[in-house]
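As a starting point, one isolated chain is supplied in structure tokens, in the form predicted alone.
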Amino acid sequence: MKTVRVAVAGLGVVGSETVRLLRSRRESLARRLNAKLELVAVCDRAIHSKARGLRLPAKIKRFSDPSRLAACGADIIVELLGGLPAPRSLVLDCLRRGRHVVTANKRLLAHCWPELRRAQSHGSLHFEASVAGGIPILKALDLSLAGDRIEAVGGILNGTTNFILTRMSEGLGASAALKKAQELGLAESDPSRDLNGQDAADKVSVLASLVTGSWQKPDRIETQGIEGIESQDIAFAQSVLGRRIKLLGMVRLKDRGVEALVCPFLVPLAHPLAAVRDEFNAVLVQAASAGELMFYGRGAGAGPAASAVMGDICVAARDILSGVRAEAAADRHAEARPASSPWSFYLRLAALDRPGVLSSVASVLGRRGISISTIHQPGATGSRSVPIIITTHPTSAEDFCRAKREILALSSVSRQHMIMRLLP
């Protein structure tokens, strides 16, 4: 029976689970592949303690320096280091040596897409675990739907923020919800990339680059996180508007380019995305022939990510055994651009509790041609300012942003505010 040699770089929660699965499922994997998957090397900064914790046999090589892994003799290198500089160097080196590489690093893919594609003329890169945990969305887009025309793809791409918003909808404050996510291992000690939307933007970049065949830079993606969302927004959305707040990432293919954005949306309670709770992800695909498809599953945690990594290892192993070398498709030049579709907007303001404030706000919107759908102003609470919550009919983001700047310049309105879009 042939042997395919595997090395794993990074023994964090996902890497450790991947190593555990490689060793515990050796027999079943061998029957499925008609070949042995042999773990030959591991790499981690704390390699000795991690190897002891995993009870790895002495024959498995141990490295603390990722740069040494490319020459360890493995056929498949699994990169689970996280971050950017070290993974970039390792993956490019491995690909140029003709190795098959598996990675879960969406940041690497989002920021180094052109380099990685060029290097694939020698090796091949597999990255299912980079988006939506264990949900096989990338293979579906790249293979199952290859003969269709993708018109839009997106949804809930960050399990951490979805967990936080779920807990907030149950009455927990934002900081308490974040603490709970951290206790459960669903949020990093530094959760800033989750909360500010950058993690989701990297995933949108990967999705957009895959479906367009052209690099969609993360810094060209309109991005807003959930930091400004308060309990009053969640309560108002559900009790008054019949909606739930979700952080969504979207890609829409347009005639003149690619529309990509990440921001909080108020989703109708009857919409399938509204029912997605906790750390689960859900991705909607709109295809010309297949219509609307939904992919659902856990988007955070070691198990789902390791499952996707193992799937990529098996795909790479089959390619090695059959002598197949996957080639990257030629780039097509479709650039991401600021979101231009008309949306209905939600705007929460803090304004002085005095006559005429509401009419001045409405006047600014009117001058910009923005029609108000609903407006809500609670009675006096004893404080100097009160919230004003407005929803609009569909309008362009450009017109709405101009109106917002004028409104925030009013002497009676605080700079503190919250903006979200309403999903139709």
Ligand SMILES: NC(=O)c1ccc[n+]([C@@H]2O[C@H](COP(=O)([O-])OP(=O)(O)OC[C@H]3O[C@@H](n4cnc5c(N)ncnc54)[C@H](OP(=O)(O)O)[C@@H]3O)[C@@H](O)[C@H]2O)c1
Given for the second form:
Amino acid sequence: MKTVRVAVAGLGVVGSETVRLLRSRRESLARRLNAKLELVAVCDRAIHSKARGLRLPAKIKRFSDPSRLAACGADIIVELLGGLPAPRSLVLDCLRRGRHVVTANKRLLAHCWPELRRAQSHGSLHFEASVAGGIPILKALDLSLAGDRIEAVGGILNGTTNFILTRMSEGLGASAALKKAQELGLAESDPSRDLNGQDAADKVSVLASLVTGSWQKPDRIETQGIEGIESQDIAFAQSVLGRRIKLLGMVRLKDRGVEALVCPFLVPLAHPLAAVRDEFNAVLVQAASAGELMFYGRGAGAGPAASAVMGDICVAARDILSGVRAEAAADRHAEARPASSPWSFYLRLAALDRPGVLSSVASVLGRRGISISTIHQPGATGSRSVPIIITTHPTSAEDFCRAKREILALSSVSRQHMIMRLLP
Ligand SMILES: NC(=O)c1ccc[n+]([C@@H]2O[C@H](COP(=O)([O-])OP(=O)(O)OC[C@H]3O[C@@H](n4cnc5c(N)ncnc54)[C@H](OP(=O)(O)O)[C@@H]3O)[C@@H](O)[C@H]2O)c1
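Beyond the form predicted alone, can we have the form predicted together with the ligand?
Whole complex next, starting from this chain.
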């Protein structure tokens, strides 16, 4: 029986579980692949204590410096370090040496897509776990739907923020909901990349680059997180508008370019994404022939992420055994052209409780040609500052932003505000 040698860099949450699965499923994997998957090397900063914790046999090579893994004799190198500089040099070095590489690193993919793509002409790169953890969305897009035309893909791509929004919809405040997520290990001690939408933007970048064949730079993705969403927004959305707030990342392919964004949306209660609760992810795909498809599951955690990594290891092993090397499709353009479409907006303002304020806000919107769908002044109880909540009919984001700036400059309106979009 042939042997395929595997090395794992990073023995943290995902790396430790991957090593455990490689060892505990050794026999069933051998039957499935008709070859042995042999763990030959591991790497981590705290390599000795981590290897001891995993009870690894002495014959497995141990490194604390990832740069030494490229030449360790493995056929497949699995990068689970996280971050950018060390993974970038390791992955590029391995690809240039013609190795098969598996990574779960969305930041690396989002920020270094073109150079990784070029380096794939030597080795092959697999990255299923980088988007939506255990949900096999990238293989579905790249393989199962290869003969279809993808029109849109996106959904709930960040489990931490979905958990927080779920708890807030049950009455918990934003900081208590974040604390709960941290207690349960669903949010890191520094959750800023989750809360400000950057984590989801990296995933949108990977999805967009994959389906369009053009690099979607993360800094060209309009990104807004869940910071600033208050309990009053959640309650109002639910009780008055019949909607639930979800942080969505989406990619829509237009005739003239690609619309890619991450922002909080008010989703109709009957929409399938409204029912996705807690730390779960869900991805909707709109394909020309297959129609609408929905993928649902856990987007993070040791088990789901390691399951996706193991799938990639098996695909790479099959390619090695059959002598095939998965060619990356040639990228069509250096960068995707940005496009945008009209959206209905939700705007919460804080304004002085005095006559004429509503009409001055409405007249700014009217002058900009923005049609108001609903306007509410909940809780107008005579206090100095009251909320005004406006929803609009579909309008361009540029026109809406210009109107917003004008409204916030009114003397009767405070700078504090919240903007979201309404999913049709
Ligand atoms: N956790 C998830 O649920 C999940 C899901 C999908 C994808 N991912 C992705 O999977 C990757 C790994 O995530 P993780 O949660 O397993 O991270 P983690 O728990 O922080 O594990 C990373 C391990 O690699 C070590 N390491 C990092 N840089 C190193 C370097 N330069 N040299 C030597 N060792 C180094 C870390 O050591 P120190 O702790 O000492 O830095 C740590 O032990 C990330 O790219 C992440 O985005 C994670």
